[in-house]
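First, one chain by itself: the form predicted alone, in C-alpha cells.
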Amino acid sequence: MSNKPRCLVRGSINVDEFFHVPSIVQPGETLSSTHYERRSGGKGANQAVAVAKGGGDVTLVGAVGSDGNWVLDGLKQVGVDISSVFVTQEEPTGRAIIQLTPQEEAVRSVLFTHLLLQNEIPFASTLSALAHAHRSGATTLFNPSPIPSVEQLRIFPWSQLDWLLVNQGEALSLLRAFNSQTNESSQNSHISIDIPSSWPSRPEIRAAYLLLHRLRANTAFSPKVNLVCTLGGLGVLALLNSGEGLYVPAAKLNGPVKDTTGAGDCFTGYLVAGLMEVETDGRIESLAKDVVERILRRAIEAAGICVQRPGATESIPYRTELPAIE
C-alpha cells in the first residue's frame, strides 16, 4: 500500500431533482411547479467531494446510469477520482438496482489508506468493502445514514471499524438495537458521567455525552471505535477510544441558513480529510485529543459555510475558503 494517504469512498451517486412548489403537495392534489433544478447528490458523491475540497486524495467507487455522465464530470472537476465508477446502460442514475457487484472488484483494486462508508448502498457491499479495508490495515469510517435495520446493526462487525459518525438519533437507535440484543439496558443505565466545566451546561449535551458512554460500555459494541456525534446547532461531541471526551461548539454563521442538505456529508468528508493529514505514515490507533479537536473544528467550520449555500455537493466549500484553524 502507498504511504500517501488516499481515501476510498464506497457509496451512492444520485441525481437529485428539485421541484419548487408553493406548498407541500397533499395526497390527491395537483400543483404546478414554478421552477425545476437538477443537481448531483448521493451521500457517497457528497462525501467524496468534501474530502477532495478538504484537501484529500479521494477515489469514489459507485455506479451511475448513462444519464449521469454530467454528474461524473462535476465530480472530476473538483478532484474526485472517478476511474472506479461503474457506468451502466440498463438503469438510470440514482436507483439502488444499479449498485452492482462489479464495483467490489474496484474496491479490491484501488490502493487506499482510508475507507469511508455510508448506508445508501446494499448492506452486503458495505460489509465486503469494510472487511477488505480491515485486512489491508486501512483506517475505516462509517456514517450509518440512513440508519440500518436493527438486525443489520446487530451483525455489523464493529471490531473492524475505527471511526463511527452519527447524529444523536442514530446513536440512540444503535443503543436500542444493542440493548435488545444483549439485555443490557438495565446493566449500563447506572453509568454516570461528569461534564467538563469548560463545556456548556446544557441538558442536551449531557444527555448526548451519556448516550455515547453507554454505547461504549455495551458489550455488543467495540471499545476501540472513536465516536463522533453531531448535535446540529449545538456543535459536536466526540468520545475517543482513549476514553477522552471532546466538545466543539457549532460554527458562527455570517448569514442565514439556506439549505442543510449536504451539511452532514460536508462535515464527514472534512473530518476524513483531516485524519488523512495526520495519518500520513499509516493508521494511528489513538490520536491526541488536541489533534482531533483541530480536525473537528475545521469540519464544523466547513459545515457552517455549507448550510449558508443552496444545494448539496455545490454548497461544500474549498479548504481555502475556511478561516485559519490554530
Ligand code: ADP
Given for the second form:
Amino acid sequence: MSNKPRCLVRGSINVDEFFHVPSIVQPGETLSSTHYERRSGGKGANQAVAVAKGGGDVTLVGAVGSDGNWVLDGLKQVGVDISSVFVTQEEPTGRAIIQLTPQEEAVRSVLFTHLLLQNEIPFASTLSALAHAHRSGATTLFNPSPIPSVEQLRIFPWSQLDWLLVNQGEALSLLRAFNSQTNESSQNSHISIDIPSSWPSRPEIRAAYLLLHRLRANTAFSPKVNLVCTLGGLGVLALLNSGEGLYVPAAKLNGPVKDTTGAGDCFTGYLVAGLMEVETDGRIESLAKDVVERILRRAIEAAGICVQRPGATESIPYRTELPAIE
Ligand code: ADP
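Based on the form predicted alone presented above, generate the structure block for the form predicted in complex with the ligand.
Following is the full complex, with the preceding chain placed first.
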C-alpha cells in the first residue's frame, strides 16, 4: 500500500459512435448521416477523467483495441495514467469482451489507496480487483452501473466494499434483489425513519432515504458500507456506516440543463478525489459526517457545472473552475 493517495479505476474504455441523421430512420428506410462523430467513452474512462480533473492521481486499468490510441491520448492529456492500459491487436476498442489475464496482473502491480469499480467489464474481473484491493487495505468504491443481474448482486462480497454509489433506480434494484434472496420484504418494510427537520420535506427525498435504510438493514447487505444515492436535480443522499444521514441539494445552476449524460460519472470521480484528500494514509473505517458533507458538496458543484455543458467527459470541470466551498 502506498502512502501517496492514488486511485485505481478498473473499468471500461469505449468508443462511442454518433451518426447524425436529418430525421429518425423508419423501418425499411435508408438514411445518409450528415455528420459522424466518435467520442471516447466507457464508465471506467469517464470516471477516471473525473478523478483526474477533480485533482486526484489516477491509474486506469482496462483494454483498448489498436484503433484506440487516440482515446488513450485524450485520457493522458487530462492527467489519467494510462501506462497500465492493455492495447490488444485482436479486438477493436470496447466492442468485445477482451481476455483478462494481463489486466488482472496490472491491478496487482499498481500501488493504490482507492479502487473505483463500475459494471461494464466482466463481473469476475470486478470481483478479482475488489478482493485484491480489500486485502491490501485500500478504500473500495463500486458504482453498479449498469445494474448487475440478481444472481450477481446476491453473490457480491459486500463486506469487502466501503462505498456504494447508486442512483435511485439502482438502489431499488438492489433492494429487490436482496429481498427476493432473504424474503425480508415483510420484515424491513416496517422500518420507520426520522427525517432531519433541516431537510426539505419532499416525498422523493423521504422515499429514497427510506430505501437506503432498508438496504442497510437487509441481512444480505453489509452495514459497513457507506451508501450514497444521487437524486438527479434533487441532489444527493448519503447513509454513512455510522448510521448518520446526509442530504445535499443539487447545485444552483446559472443556466439551463444541457446534457446530464456524464453527471453521474463526474459526481463519482469528484467524490473519490475528495476521499483521497482525507484518507492520505489509507482507509478510514468511519469518516466524520462534516468531512463527508464537504466532499459531497464539492462533487455536487462539479456535477452542476457538468450538466450545463454538452458532452460526457469534456463537460467535467477542472477543480479550478469550482466555486470555493467554505
Ligand atoms: P445518474 O446519471 O448516474 O443517474 P443523477 O441523474 O442522479 O445520476 O445525477 C448525478 C448528479 O448530477 C446529481 O446528484 C446532481 O448533483 C447532478 N444533476 C443531475 N441532474 C441535475 C439537474 N437537473 N440539475 C442540477 N444538478 C443535476
